[in-house]
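Only one chain is shown below, in structure tokens, and it's the form predicted on its own.
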Amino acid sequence: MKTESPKIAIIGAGVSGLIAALNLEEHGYSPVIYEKTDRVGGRIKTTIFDGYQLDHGFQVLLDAYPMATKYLDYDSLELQKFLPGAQVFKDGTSVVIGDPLREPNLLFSTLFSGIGNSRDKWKILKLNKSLKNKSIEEIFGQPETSTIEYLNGIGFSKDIINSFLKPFFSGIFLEPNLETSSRMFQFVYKMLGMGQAAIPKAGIETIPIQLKNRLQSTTFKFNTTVKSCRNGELLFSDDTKVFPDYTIIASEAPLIMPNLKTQQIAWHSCDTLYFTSPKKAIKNPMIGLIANDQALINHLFYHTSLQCLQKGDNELLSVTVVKKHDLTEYQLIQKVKEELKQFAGIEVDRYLKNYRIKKAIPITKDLRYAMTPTETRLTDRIFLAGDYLLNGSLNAAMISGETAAKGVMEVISMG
């Protein structure tokens, strides 16, 4: 420990802030994290409601993320893994489609699903092989286009795009038209091919909680809102001030930096509604896709198809809407119920809760995988972290937190 260790403030106790604190601690520093809410996690949260375990939005961990394997203890998280596929509800019927190379039991259902043609299946095999052999750096170094243009360029049929690829990746990118960068599509596709999607047994918030529990010398100041940040000064909502030597802003910098007010971050939003149901319409641990452009629902999932730490008496169903709408909560609930019955033959018992996530995934152009420590440096004393600097993913949040901490330590080491 240094005799006169610099005072380092971190604004935001999301994953970026926690990773930054871990890196600073490893080099002998004791940062202070200021968090406006009452807990860690940022956008990654879980609530126990009426005996059911509800994640704030349908969120999964891709266990092949390089940074997740570096920082997380998967065994302690008790990851519950999805099958690599989906049940597609289309034209009054449902079929299962998936990756038979990783799950042989899905071979026949995929071959005879009626979704896509033989050329589509051949193109998927070629895409799998191509991205398996392509490094992440190569993916993010390629020219950028939209995902839908990329898929059309490969030559996939409209059927497999509209019936599977579009609803599946719309649920990941939280936008219905696949305008998301082709770099992000390739990266996520590669991660899905290398590993599995999973949810911790106790819910998605277990991830930031695990990171917090690793911290030994970091001080947390919860329910503390930073109103503005200037070199050497943090002003809080109660008009008190602190004067750190260095600050890492691991939240939306434009909200607290006066000179960044014109650089507001744009976001994709979504609704995730939770219902109880007497039985599961999807038996396997996989998502359900509504393959109909007129539907408001994008995908659904029975959380009780996986092991949950907190489990109510009935099946727990989440329904995610990524399309923009102006419905009231009541109208949205009724519309979702109608569509569940119309498109999937599902009737629910009871509505539990809706999480309207206004800031779910940052809309980022010119996506990057990583950045240098110098690039996180806004001023001599202020550094930035957050997935919006790179791409909207847990992996990017971790990279940015680690890199910002390195940026601070580089400046400290120079004197």
Ligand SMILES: Cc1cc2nc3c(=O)[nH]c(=O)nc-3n(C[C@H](O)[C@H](O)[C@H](O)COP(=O)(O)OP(=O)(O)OC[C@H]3O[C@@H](n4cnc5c(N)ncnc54)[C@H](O)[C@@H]3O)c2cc1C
Given for the second form:
Amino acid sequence: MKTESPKIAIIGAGVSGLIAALNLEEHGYSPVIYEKTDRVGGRIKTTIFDGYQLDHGFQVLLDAYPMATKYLDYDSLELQKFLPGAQVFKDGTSVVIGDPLREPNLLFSTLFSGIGNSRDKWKILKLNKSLKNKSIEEIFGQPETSTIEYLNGIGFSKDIINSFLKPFFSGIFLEPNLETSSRMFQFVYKMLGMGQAAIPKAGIETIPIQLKNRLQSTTFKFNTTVKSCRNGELLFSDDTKVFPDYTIIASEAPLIMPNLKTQQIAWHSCDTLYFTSPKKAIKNPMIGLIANDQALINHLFYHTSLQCLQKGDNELLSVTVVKKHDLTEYQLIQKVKEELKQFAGIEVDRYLKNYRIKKAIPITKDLRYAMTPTETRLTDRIFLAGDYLLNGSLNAAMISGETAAKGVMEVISMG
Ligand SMILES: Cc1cc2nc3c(=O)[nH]c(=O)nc-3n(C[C@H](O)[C@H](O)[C@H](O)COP(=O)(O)OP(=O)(O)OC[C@H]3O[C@@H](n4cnc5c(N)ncnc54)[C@H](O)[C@@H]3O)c2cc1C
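Mind giving me the form predicted together with the named molecule, seeing as the form predicted on its own was just shown?
Time for the whole complex; same chain goes first.
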């Protein structure tokens, strides 16, 4: 521990704030985290509802994320892994399409799925190979276009785009038109090719809880909202103030920094509805896609196809909607139930919950993988972290937290 340790504040106990704290602790500092809610994790949250384990929004960890391998202990997370593929519901039937190179069981179903043509399958194999050989730096160093333009440019058929690639990646980007940067598409595709999607056995929130449990000398001030950050002074919602030496804003900085007010962040939203169901329409742990342009539902997943720590009596199904809509909650539930029946032949027996997440994934232009410590520095005392600075992913949240902590320590070391 340093003799006269500077006072370092972190605003926000999401993944980026927790990683910033971990890095500061490793160098002997004892930061204070101010968090407006009563818990860590930010956008990563799991609730037990009536015996069922519900993540707030369907989200997965890609176990090949370089930052996740660096910071997380996968064994104690008890990661439950998805099969590399999807069950596509189309025209009243369903087919399984996947990566037969990694999951040989999917070879026949993929070849004979009737989705895409033989040139598409060839192009997929070629894309796998080219992205395997491309470094992450190369991917993010390329000019960007939208994912949909990129896929059209490769020459994929309309069928494979509309029936598989579009719903699959819309579920990751949380937007229906694949306007997200081609850099993100290539990065996610590469990560999926190098590893698997997974959810911890006790739910996605186990990730930030594991990070919090590693912190020894960090102080948490929960239920503490920072109203503004002006010239290094933090003003809280109860009108008390503190004046730390350094502050890392690991939340939406434009909401609390007066001089950033014009740089509001735009967000993709989604709804994730949970139902119980007497049986599973998808046997294996893979997502279901609704390949119909008219459908409001984008994807579905039977959480009970993986091991869950808390298991209710029936199968647990989540359904995610990424298209914009103006339905009331009641109308949305009815619409989703109708579509489940119409497009996938699925009957649900009980509606549990809907998580409407207005600020799910930040919309970022000139999407980046990383930044330098100096770039996180807004003023001599204020540093920024958060996925919105790079791209909407756990990996980016971790990089931003690590880099902001380095930024602070660089300035401290300069005296
Ligand atoms: C539905 C959904 C699906 C997703 N799917 C995936 C996925 O499959 N894979 C993936 O890698 N990523 C996914 N993500 C993205 C991932 O969850 C985020 O990138 C990551 O959690 C962002 O962490 P963060 O620390 O940057 O921000 P946040 O988690 O938003 O943390 C910010 C924290 O700051 C607090 N805060 C805000 N304002 C204040 C204030 N004024 N004072 C005090 N505290 C404040 C908040 O309460 C919060 O705890 C998904 C996100 C959502 C919502």
